[in-house]
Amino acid sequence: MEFRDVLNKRHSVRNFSEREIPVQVLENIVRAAERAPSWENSQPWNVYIATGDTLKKIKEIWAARYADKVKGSPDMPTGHRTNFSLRSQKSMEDFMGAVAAYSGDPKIAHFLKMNEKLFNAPALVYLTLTKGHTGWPIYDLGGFGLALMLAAKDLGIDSIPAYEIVKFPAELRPLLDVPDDQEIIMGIALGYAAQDNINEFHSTRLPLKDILTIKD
């Protein structure tokens, strides 16, 4: 697939089919993502992938936490929306409004239900950093995560990065053998898109004039 096609066709899929991803394919995706740049080639990322029985246990725990209305406690705090810039707050508000309009449901129930189900993904990728990191490794990890999702799309595999995947890190550590010196920063669901109208929704992007400054 041409790079422009990979970039344009990758979008957040919120409901995956039951089709599994072979281990070798998952390894190839991570191997390709390793080409991502990092500060002085520090390569700060660690990758844990849940499939099979481990993934089933995670989904069961998540279902129970949602049923009990347990609040998430991620290793990397999300902050309140008011911590974001006014422009970002407006973008988030417009996004939720667009989802409601697209789905025809102002409560976006199906959209939120997919969060609870961890998008029915056949594989969940967890990206971690060693505790005590500075801002630079977070930047590097973001680049690695994007490279991973683009590598997956190049192989016909869809993705979505989501807070929902990492909101209960204490439950994840024993299941994934994540050491105590690691923070679980981001989760990415991988799989093949199911036949669901929600997967046809594409979020918009800001006009170039709103984000770009070129000085000569």
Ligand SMILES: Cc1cc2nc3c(=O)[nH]c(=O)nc-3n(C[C@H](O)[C@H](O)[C@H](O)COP(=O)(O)O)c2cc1C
Contents of the next structure:
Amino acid sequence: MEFRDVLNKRHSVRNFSEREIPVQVLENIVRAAERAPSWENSQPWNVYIATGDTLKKIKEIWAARYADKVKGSPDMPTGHRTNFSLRSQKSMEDFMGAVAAYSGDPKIAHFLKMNEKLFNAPALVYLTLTKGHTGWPIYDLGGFGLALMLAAKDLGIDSIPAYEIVKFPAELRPLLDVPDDQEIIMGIALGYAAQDNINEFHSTRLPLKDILTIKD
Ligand SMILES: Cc1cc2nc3c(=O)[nH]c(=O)nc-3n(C[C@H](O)[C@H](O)[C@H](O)COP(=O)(O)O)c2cc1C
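Same protein, different form: I have the form predicted alone, so give me the form predicted together with the named molecule.
Every chain and every other molecule in the complex is listed next, the one we just looked at coming first.
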């Protein structure tokens, strides 16, 4: 796929079909993501991918946590909305409003359900960092995650990066063999989009004038 197409066509898919992704393809996607830059080429990332029985167990745990109304307790704290700038708070409000308007449901029940079901994804990617870092590796990991999603899209595989995937790290750790000195930072679901309107939703972006300053 042309680079511009990969960039423009990647968007968050929230309902995946049952079609599996072969292990070799998963390896190719991670290998491509390894081209991401990092501080002094430190390559701080670790990647764990859940498929098959492990994934099934994770989905069962998520269903049970939801049934018990357990709140997420991620390794990286989520903070409060007011930790975001006013502009970001407005963007988030606009996004949720747009999802509600698009789905014709102010309660966005289907959107929430798909989150709870971990988007029915056939593969969940977990990105971890060794604890005690300066904060800079989070920049590296973000670049790695985007490279991974773009590499996937290039192969016709859709994705969504989601907090939802990492909200119960204590349960994930033993299933994925994540050592105690690593924190589970982010999760990315991979798969092929199912036939579902929710997958046709495309979020907007701020005008350049709101984010860009060029001085001469
Ligand atoms: C750090 C991060 C966390 C996210 N968490 C969730 C999530 O828990 N559930 C969800 O449905 N989408 C989640 N998203 C997806 C965003 O809503 C989405 O990336 C954003 O609206 C832009 O839309 P696009 O990815 O379709 O371009 C997350 C994205 C990022 C980068």
